[in-house]
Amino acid sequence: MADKTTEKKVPVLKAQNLGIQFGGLKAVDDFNIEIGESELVGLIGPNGAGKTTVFNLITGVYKPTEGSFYLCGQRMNGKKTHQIVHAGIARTFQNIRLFKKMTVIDNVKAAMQEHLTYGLPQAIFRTPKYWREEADITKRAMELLDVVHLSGKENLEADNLPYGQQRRLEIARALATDMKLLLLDEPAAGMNPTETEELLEIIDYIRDTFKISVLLIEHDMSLVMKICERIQVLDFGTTIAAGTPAEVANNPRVIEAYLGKPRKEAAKDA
C-alpha cells in the first residue's frame, strides 16, 4: 500500500495542452499549468500575449479548441460560465464590473444567491425562513467586507467608492462564491503605491485564511515578484518561461519579450 504522506495531491487547477484558435490565429497554444492548494502563481507577459484569453478559457467565456482543464480533478471543458463559477472558479476583471447603483453589501450578497433555498412565495410573504437566510448572508457579506477593509462602507453605492476600494469590492464579491480558485486580472491597475501595498496584504491574507489558490495577471512587476511563488510567462500565446520570480526575472527570453532584445545584444547594436 502506498504511503499516503507521499501521494501527490490532485491540483486545484490543471490545464493540459489548452489552446484556442480564432480563424487562422492561435491566440493561446499548448498552455499547461498546475496550481496546488493555497498556491499563488503569476501569469505575466507583454500586452497581447494571451493572458486574459487564458482566463476566458478557464472561466468558460471561450471554449477551447484544443486541450482540457480540470478543477480539483473534475473536467471543466464544455461547461458554461455559471457552472464553472458554481464548481469553484471566480474571477475579477481588468475593467471593474460592479453593480454600480447597488450598495456595497448588496453587491456581495448578489454573489450568494445560489446558496439561498427560500422560494418566491417565502420572499413575498417574508417568512421566518426568508429572514433567517437573509440574516445569514448579510452576516457573511459583512465578514467579507471586513476582510477587504471595507467595513463601514456597506451602505454606500458601489459607484461612490474610490477606484481602489471598488477593486477590493470585486474581490469580496468573488470570495462570496466560496471558490477554490481565484483569478485576479490586473487587480492593482490604476492603484497608487499605498493601495497596491494594501492589496498585496489582502491577497496574502485571503490565501492563508481561506486556503484559496490564486492565479494572478499583473503588470506591476514589483507586486508580482513580492507575492508570487511561481511565475509563468506568455508571449504570442505560448509559454516562454516558468519558474521562481528570480529565475523568470533573469531569463533571456523573458527579457527579450519585454524589451525587444536581450541586453547584451542590444548593447552590441548600440
Second form
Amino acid sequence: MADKTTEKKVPVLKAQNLGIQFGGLKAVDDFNIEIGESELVGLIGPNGAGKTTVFNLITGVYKPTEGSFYLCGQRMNGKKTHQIVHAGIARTFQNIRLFKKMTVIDNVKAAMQEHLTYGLPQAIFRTPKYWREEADITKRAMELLDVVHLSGKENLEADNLPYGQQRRLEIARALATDMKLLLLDEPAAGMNPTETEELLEIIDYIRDTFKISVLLIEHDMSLVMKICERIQVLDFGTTIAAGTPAEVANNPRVIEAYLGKPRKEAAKDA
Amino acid sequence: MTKQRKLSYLLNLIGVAVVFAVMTLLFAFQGFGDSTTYVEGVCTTACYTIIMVASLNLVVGFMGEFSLGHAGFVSVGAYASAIVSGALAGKGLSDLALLIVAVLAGGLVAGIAGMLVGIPALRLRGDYLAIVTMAFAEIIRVVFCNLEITGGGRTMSGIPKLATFHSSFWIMAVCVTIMFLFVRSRFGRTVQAIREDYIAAEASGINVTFYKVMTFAISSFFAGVGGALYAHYMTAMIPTNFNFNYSAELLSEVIIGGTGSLTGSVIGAAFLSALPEFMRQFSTYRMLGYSVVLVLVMLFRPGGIFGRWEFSLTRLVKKIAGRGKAKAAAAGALPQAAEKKGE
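Compare with the form predicted alone: the form predicted together with the partner chain:
What follows is the entire complex, opening with the chain shown before.
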C-alpha cells in the first residue's frame, strides 16, 4: 500500500480505514485522511463525534482495531506514543496538560529528548558534553518560547501562567519534539478574541518557519473557516463531509449534524 | 562561566569539608563530654539514614510514586555487602578498600533487585504501586529468613565493623552529590515531567516506563549503599529489622523533610534519626513526642519542612557577598550552578 504513495509526493500523514471499537461501540470508523506538507487541515464535529479519539489513535494512545496510518509513508500502527513522537507527530491536549510545577523553560526542555545524548555517567561527572548539550537545548528552548511569545517568562512556574499563555506553552513544548505533524486539540478553547488572534498568528508563523503540517480540532468555527485549507467533519465516528471550508459550510449533512434535523424526522429516527 | 562553575564546586567541597572538620574535631576533643562516643554513633546512623531517605526521595519526591518497600532494598544491600565483605575479609584488603568494595557490591545487587522489581511493579501507579512495593519488600524479607547464606531467621553476626563516622560521612556526601547531579540533569527533568503528568510526558517523547524503572533502580542502588553501611556499622542484623515499619519510617522522613527536596531529605533524616535518641530521657514518652512532631509538621507544612526548596551554598555566598557590592551585579545571576550539599 505504501508503494502507491511513493510515486507522487508522500503525504505527511495518511490514514486508511482507521477505526477503533470499544466493546460494541465504534468510536471511530473508516477514517481516511491525507495531509500534505505544510498543510493545515481542520477536524470538526459535534461533541462526542470522535475527534479526540482520532488524535489518540494517531498518537498511539489507543491502538487502532482496524486500518492503518502512515507518517511520511512509514507505517505507525502499534507503535508506542513516545516512538510516534520521535517519528514526528506531536500534540497538544484539549484540557491543558503542562508540567505544572516545573518552570516554563523546563517544560520545553523536557520534550527535547532527541537533542540530548549524554548518558548517566556524563551527567554525574558533568562532562563537557553535558554542558554543551544543556547549553544547546537552553538556547533552543528560548527560541521556541520566543516563537510563542513567551520570552521573559522562562523561569516562572508553568502553573502560574495565565490560561492563554499555558496553551501557547503547550504548543512550544510540542514544537520542541521536532515534529513533522502537529496535532492541536482545541487550541483556542476558552480564549478571548485577542488571544485567539495571537494564536492564529503563531500557528501561521510556525507553519511557515518550521514547514510542518497541522491537524486541528476546533469548535470556534470562525477560526476554523479562516485558517484551515481543508476541513473534515466527523459525526458519530464517521466522516460525513470533507472539503474546503466553503464546501463544508454548505453541506446539508454538516448542518444537520450541528443543528439537528427538523423535528418530525428526528422523531421518526428515535 | 567555567570559572564560576569551578568556584562553585570548590565552595561546596569546602562547605562539606568544614562540616566534616567541625564534627571530627568535636568528636576528637570530647565535645559532647561523656556521651561523645554515643553522639558519634548517632551521627553515623544519621549518615546512612540520609542516604536511604534521599534515595527514597528520588522515587517519592521526584518521580511522584509511593514506595512502601524501600527497606527491602536496604536489606538486599545490607546482606549482599555483608556476604561480600565476609568472603573478602582477611585477603589483605585495607578496611577502607574492603568497605568500598562491600558498599558497591551492596548497591549493585540492590540496584539489580530494584530493576527486577521495578519492571513489573512500575506498570502500576499510586496506591497500587505502594501496595506492590510493600509486598515485594515482604517477599525479600521472607526470602532472607529462609536462605542459608544469610543465616536464615537468625541474626547474621560477625560482620566486620568497617564503617566509621568518617567513612560514612564521605560516602554519604558522595551519594547525595550524585543524586543531586542526577536530579539536575536531563534525567531529573524527565523524571519530574513524569511526576507532573505522565500522559503529557509520553506525548513529549519520553519513554515513561524506561525512566521510571531506571530511577527506581538508581534509588534502590543507593538504598543498598545505605544498607551496606548499616550492616558494617551494626555488625549484626536480622531480616525482621527491615520490616514494613522500617520502610514507613524512611517514608515519613522523606515526607517530613520535603518531597522533592534533597536538602529536606538530608536535614529530615539527620533530624529524625537523632530525635528519638535525644528524647531517650523521656523514656516511654519519646515515641509520643516523635509522633507529635510528625503530626505538627503535616498540619503546618503539608509539603514537608523544605517543600521543594534546595539549599545552595553558592547562592548563599553570593547573597552575602552581594550585599556589600552593588546590586546590579547580582541581577543577572541565575542559580544555575550545581550545588553539592553536605550536612
